[in-house]
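This document starts with one chain, in the form predicted on its own, laid out as structure tokens.
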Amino acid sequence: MSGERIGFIGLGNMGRPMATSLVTKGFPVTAYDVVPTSVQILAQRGAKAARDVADAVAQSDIIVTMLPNTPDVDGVIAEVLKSGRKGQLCMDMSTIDPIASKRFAAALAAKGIGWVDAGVGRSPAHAERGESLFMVGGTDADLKRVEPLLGAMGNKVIPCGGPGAGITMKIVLNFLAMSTCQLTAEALTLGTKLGLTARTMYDVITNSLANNDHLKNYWPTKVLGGDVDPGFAIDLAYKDLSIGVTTANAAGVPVFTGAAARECLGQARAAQGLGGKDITAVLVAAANNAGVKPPKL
């Protein structure tokens, strides 16, 4: 175990159990969140309740981020670039530009404060028991510093390059992840529109070569039992095929399918209102735009 402090700033439905994983493996942790309940429940478990961002930049080594937006994290770094010094470490797991993500790491590190972009893969469940995936980017001596962290919120790290990599990496993994949610809806969608059951359907997709992970290990957990509580909203999985579409299109990549996949989440999120919902509320979209129910197992 590091015996550096961490600054832990964003505890929503991924943050809060791998923050609550560092506490709980004796790491010293101060907490942050817009939210206070948030901060409230972090200090239950064993961490410090900083007052702000600052207090938890001012307290901490190493920062670790996890929020919403880009315009999220920039506000974090621009406190670090304000009051940080050197030697600490900025290492971001939020779902971010990759642009903005080169550029905080260049600001900091000409203040002397290392930078690692750690995209997380897996779901809100393996963050529960500590075992989310990180894609990171990073110099080797600032990924060295953080590998005690990740091993205690994880257990699978993939080095993807220098600053900026892991984040890219995210980008392109979300891109197919959530262009493949809409394709699972639409089949779903279809089949029971031509009279197949939902129970049908799963067992012959999830022991095809058509299967995917979210249908069969997280789907049935969600929205074919009937919940579309958001474990992962919506309006993320649009910001992050957004931020995918963006890029590509920056980088002179056709995306015709995610263009359109990020098309039909922004139709459930204005038309249909479910921005808020988990991700497989697209299934609920996509039965709505058919005339059907949505099917459950």
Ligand code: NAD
Given for the second form:
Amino acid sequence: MSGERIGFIGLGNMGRPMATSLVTKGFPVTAYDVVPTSVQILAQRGAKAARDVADAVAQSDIIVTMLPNTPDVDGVIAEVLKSGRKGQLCMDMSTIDPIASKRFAAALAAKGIGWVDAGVGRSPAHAERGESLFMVGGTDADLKRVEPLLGAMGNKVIPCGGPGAGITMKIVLNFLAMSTCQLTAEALTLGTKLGLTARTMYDVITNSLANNDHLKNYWPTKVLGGDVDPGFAIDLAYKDLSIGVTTANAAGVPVFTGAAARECLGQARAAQGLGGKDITAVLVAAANNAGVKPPKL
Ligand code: NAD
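Rather than the form predicted on its own that you just supplied, could I have the structure of the form predicted together with the named molecule?
After this comes the whole thing, all chains and molecules, with the earlier chain placed first.
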């Protein structure tokens, strides 16, 4: 443990277990979320409750953000630029626009405030067990400083390069992961319409080269078990794929399949009202489109 005071902002599906890991492992954490009950839960687990973002910033050496999207992180960084102190460090663990991430790093560096972008891999269940994967960007000194925190929240840290490199990796990762989920949903729906059972398809696919870890280890705990409460919401997956497609377009890289997958997620949100459901509910959307029941194990 480093003895540094941690401000943790954003206590949702991922932030809650991550902040809890820090508290249980003895880090002094001040927690904040716009939803007061989420702050109360962390306070019951031993964190100090912050009144607002400014309060969390004032009481911390390292400020961690685990927020939905770029504008949410922008708001916190604006507060740090206004009221923060030289020597503090911001570690953003949200999945956001890599260009904005680099902009935040540069603005903070000009004030003597450090920066790490730490994309988070795996699911809320992994976060509960302290088994998250982190892909990190930052200067060597800043990365060294957050090592104890990352070690408390996860079990694998992969340095990706300077500021912005971690979140760039996360966008590339989710581009692949979310596109794969859409294709998995279409394959399972096709098989269902043609009379195959979920069990047959699951056993064959997960024993073949078409296997993917989402289907093998995550889908049985969610849609294939009849649960589509969000571990990772379609709204967030749509946001990630949108950042991926936009980033690719800006870099002059055509991404035909990823762009199509993004539109499928868009249809699941807009036409089917599934935005707040788990990413695996893309199977529900695909099954609805085909007029079959979503298959279950
Ligand atoms: P979530 O929607 O469950 O949680 C976000 C939390 O932020 C909520 O509690 C919300 O009340 C809070 N919040 C929003 N604006 C705020 C503000 N201005 N100040 C303070 N709190 C604010 O989302 P999540 O699933 O925990 O994901 C958080 C981030 O991590 C997203 O960028 C997501 O893409 C990424 N991510 C999620 C997963 C996952 O499996 N859920 C995995 C890796 C990365």
